[in-house]
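One chain comes next, on its own, written out as structure tokens in the form predicted on its own.
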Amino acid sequence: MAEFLALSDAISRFVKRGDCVALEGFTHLIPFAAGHEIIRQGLTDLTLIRMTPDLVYDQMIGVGCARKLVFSWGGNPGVGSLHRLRDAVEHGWPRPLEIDEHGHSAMAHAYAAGAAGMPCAIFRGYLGSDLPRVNSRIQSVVCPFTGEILAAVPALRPDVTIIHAQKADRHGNVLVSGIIGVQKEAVLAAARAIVTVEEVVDDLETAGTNAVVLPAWTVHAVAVAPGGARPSYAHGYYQRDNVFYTEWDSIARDRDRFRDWIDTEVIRGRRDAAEATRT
């Protein structure tokens, strides 16, 4: 059953050094506040999992949180590369980064397999792709009924999944609405789940667009974090900060400027904000 905790307490209790951690959200509801708290707590040797790693993973990789990245596409949406990710892969700064690259479909199927307790995901995919040549975790199987050759990848079963959502009720049930990615599957596949929310309400009467409700029994901790998805957006609450996404390109290109930004905006500048989430 979900427990209401301050974000700092939820991270310190449920995320450990060396864990496999998935921070999911698609286009919006990206859990930046949680990622920044992981940075503040100095957690390292993480295997980071995400279908579309963007700025929050660029930041976490740039400070040395990650030893491995499992992903399907990585970039600054609408802008370009993730320069801290590239620096880690190409130059080993601030530490070498192992990568396990897949297609979107493979990641979605792998989360679903993890949620179902299956050892792997089997699907039609990778036809004509070079990825199986460079990723030994992409295999093929023969359907025993039709003889068709199908792709297979290991199930994704994070130690911890963290998502951001619009609302939780006072029992810990969570509402996610708007564009939905793989948040539901990622939560169900994980051993532990943390959800940051914009607000806590008495009930979830208004479901909204494409609504998914995660029952309280699927969630270990709920942390109130208004604005917890910024600079991405939260459907019904605030817009995407497109200016910042553009600015990040120049911030992340330079190691010293990046470290200054992390120190000012995350380590020092956001510490008070993190404390404000205490309930």
Contents of the next structure:
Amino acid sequence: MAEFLALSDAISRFVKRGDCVALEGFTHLIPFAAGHEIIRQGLTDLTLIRMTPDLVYDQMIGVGCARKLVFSWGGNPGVGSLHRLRDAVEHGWPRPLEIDEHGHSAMAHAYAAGAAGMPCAIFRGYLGSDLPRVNSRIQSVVCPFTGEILAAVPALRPDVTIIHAQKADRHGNVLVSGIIGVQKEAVLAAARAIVTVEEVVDDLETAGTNAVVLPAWTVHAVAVAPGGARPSYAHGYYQRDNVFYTEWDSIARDRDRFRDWIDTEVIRGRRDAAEATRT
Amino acid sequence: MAEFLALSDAISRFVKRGDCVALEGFTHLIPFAAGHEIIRQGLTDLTLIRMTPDLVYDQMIGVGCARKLVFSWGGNPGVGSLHRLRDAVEHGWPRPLEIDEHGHSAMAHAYAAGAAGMPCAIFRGYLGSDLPRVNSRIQSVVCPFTGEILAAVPALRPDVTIIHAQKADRHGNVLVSGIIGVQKEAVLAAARAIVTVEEVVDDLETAGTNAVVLPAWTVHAVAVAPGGARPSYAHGYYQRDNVFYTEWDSIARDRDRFRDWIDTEVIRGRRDAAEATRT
Amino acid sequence: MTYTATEMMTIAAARALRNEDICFVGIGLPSAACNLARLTHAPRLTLVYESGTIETKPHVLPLSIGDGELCDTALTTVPVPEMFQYWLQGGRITVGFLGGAQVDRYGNLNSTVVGDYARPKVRLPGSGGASEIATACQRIYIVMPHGIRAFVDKLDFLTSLGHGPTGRERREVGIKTDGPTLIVTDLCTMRPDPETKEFAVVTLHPGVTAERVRENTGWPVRFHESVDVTPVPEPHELSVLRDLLQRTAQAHGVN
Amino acid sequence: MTYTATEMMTIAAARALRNEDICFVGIGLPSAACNLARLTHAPRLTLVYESGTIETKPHVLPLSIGDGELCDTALTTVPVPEMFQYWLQGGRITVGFLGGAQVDRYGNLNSTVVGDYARPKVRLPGSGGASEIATACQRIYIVMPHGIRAFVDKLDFLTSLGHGPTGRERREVGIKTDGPTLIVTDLCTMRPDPETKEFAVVTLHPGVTAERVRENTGWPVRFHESVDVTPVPEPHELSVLRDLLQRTAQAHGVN
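In place of the form predicted on its own, output the structure of the form predicted in complex with another copy of the chain.
Full assembly next; the chain just shown is listed first.
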């Protein structure tokens, strides 16, 4: 049952060194505030899962949080490379990064399988691709009715999933809307789930609709974090900061400039974050 | 691309003798008007697919439309037996009925697999049950990662799916809301889809939401049929006629009384139906 | 206050539910029991119906599993495939209620046919969600009126697995959920032996004799070493249940 | 009107789309081409983005595949698993746009690594949706600027299947969709040979010589027996494209 916690308490209580952690949000509602809190708490040896690592994982990988990355597209959307991710894979800086690489379809199916309590997902995929040659976690099964060979991947079962959502009600029920990505699946697939929200409201106002609602009993902690998805966006609250996404390219290209940015904006930004939640 | 047709034209154009037909709607939005039109058009040798056959299939089976039934729960919900279904299975009246029997989980997975273009669905099911012993269309696959034996069923791929929905817009896009069952999956799994609707509106008013909308290009015909789900219900329009569901028990118990009812209410009711759509 | 055997059965089933439970509810007696629990001692009980309605708080009992009332009063309504995939199979349900035409001493259930499958004497409705509810929920509560044709020595057909034909199959297949842990009838309540998994009577409803249970059970039924009397229905329980059923009858226009 | 090579490429790609198409759109050039088609000759063109937005009509181009603009202007927005299950794998998409760091003569694409997979010289973003888009859509259009490091004799890694390493593998595996039927570059357009599936130049953009295409292609590139000149961009096409890109730059505050 969801508990309302300060973000720093939610992270320290539910995320442990060495955990398998998914911060999801398909371009929309990316939980940056939670990612920054993980950096501030100095968590390491994490296995990070995310379809599109985006800037948040570039930052976490760049400071050395991660031992391994499970992903399907690792770029700066609309801009180019994730330079910290590339530096880790190409040069092992600041530490070597193991990768478990898939396609989007595989990852989406694997989250759905995790949510459904299945050990694996099957789909029609990877036909003719080299990916199964380099990833032993891509296998196959034979359809017992048609003989067709189908791709199989293990279900994703994070220790912790963290998402950002628009609203929670006072019971801790959560509403996600707009581009909803794999957020529901990632939460339901996880052993523990943390949701940061823009605001807490009396009523989600979804009665009788088919809105995407996560009941409070599927979530362990709700943390109020207004702006918690910036520089990505929260539909109905604020827009994507495309200028920052573009600027990130030059910040992340250079190891020193990156470290300065983390120090200024994330580590020393701790006080600002704390103040923000107090208001 | 959806064409607006009279219900009788939609049925005569898209449903053929011997077709595999799914009329879906999980208790809610059951397409009775379309089922009655199939009876009036004297279509036979159909394979009928439906999770919960309900009264609409009791009626279609009772007049002899069906050669085979694919289903997972064949009762009169809240009341008792479907006597026409039982008569067909127990005594071959008015003709023998082959059955392909599953559980709800299997049927739901099989529709989803059909919508997803898969040849089969896998799930954790039928453990210890006798159903796989009597239905050769229940097989298994082994998870290549854990060795777990999982149930497998063939995807459902109806020749025609028919559903009833609340609204279409003038392009033929369809909105379904409330208890949505497997309607979306059944439409997307089918080669052809017919949707009857309560009304046509200028705007579905779902912009920016995650409402269940079927684009016009997934539907072949839209037919306006106000009250087309009666005696089941259309959320936001009218309620379930529980009295009729109860009365059906005594109507359907007796072959003669059933035939009288069909003759009076469905066959001779044709005129009424035609008048209803004219107003 | 006087009460009927069915009221006793419904109330005994309701009492087994806790605030923390997330309950997969079937129509009929289970629905009455779950809503009675919600309206009395377990106001935070979470009810899930297989039609896709999650955390529903119906004011009247639904006649069908997909009545509009369930959707109107739900926290959210999901598609049926999602219900079976993410919610039932996903392992989120603590208690599933089941019944059937036949039950055996190990809590296995038949809701498919009486007689031979290919040439049935009685064609029953079939599994519905039961075959997976039986193995995916943490615990199964069985609610069925006692009777010699329902409490049978051997099922005609095993639709939904209890503890298996010999009481061992569930564990042998490696199923991690508990299976049936309670049977509530109009005569008594029964619990399985921790080792053999055979159900034994643990309480007799007030006024019911052991003999009457024996007469209505198709196997040599065992009794727990200390059989208690089921606590008599409280006036509060009875009045809430009767109000609920009366509201329901009025709303449905049935009787 | 003068125009750039990139404008020519975008316009040539847009012209290949029809009103009846249902298009799986990637970010960048494909998005510009698809929306240009929608704003000119194919107003009923249906655009689907992998973020889940169906039938979207963005006023400005999205910078990312999941911009709010796509959702605001969509007929409906579905979860990402549903997008890949029911919409892409379900066989509902007629045209998929792909690009990559490398393409070979059979339209196979690499968007994974330059160099060895385990010790890459350049770690590229990876497949994203491409490995399944390549086989699930009815047709694939490839849009990539010409260059000797991109149009290669042999891929470092095959991310997304075109017609296969020898042009036969697609058919051999039994894939029923057409695969790549068009490559549009900043120099020319190419189509595959019906038999060998090797891509050959069918039109050269105005002012481009065959020699220049040869110099920028890493294999001995073939030319169709009658190579035409790509029709020059119409003023209307150019002005709609430039308006779109200008609106987009303003909206994003980039440049």
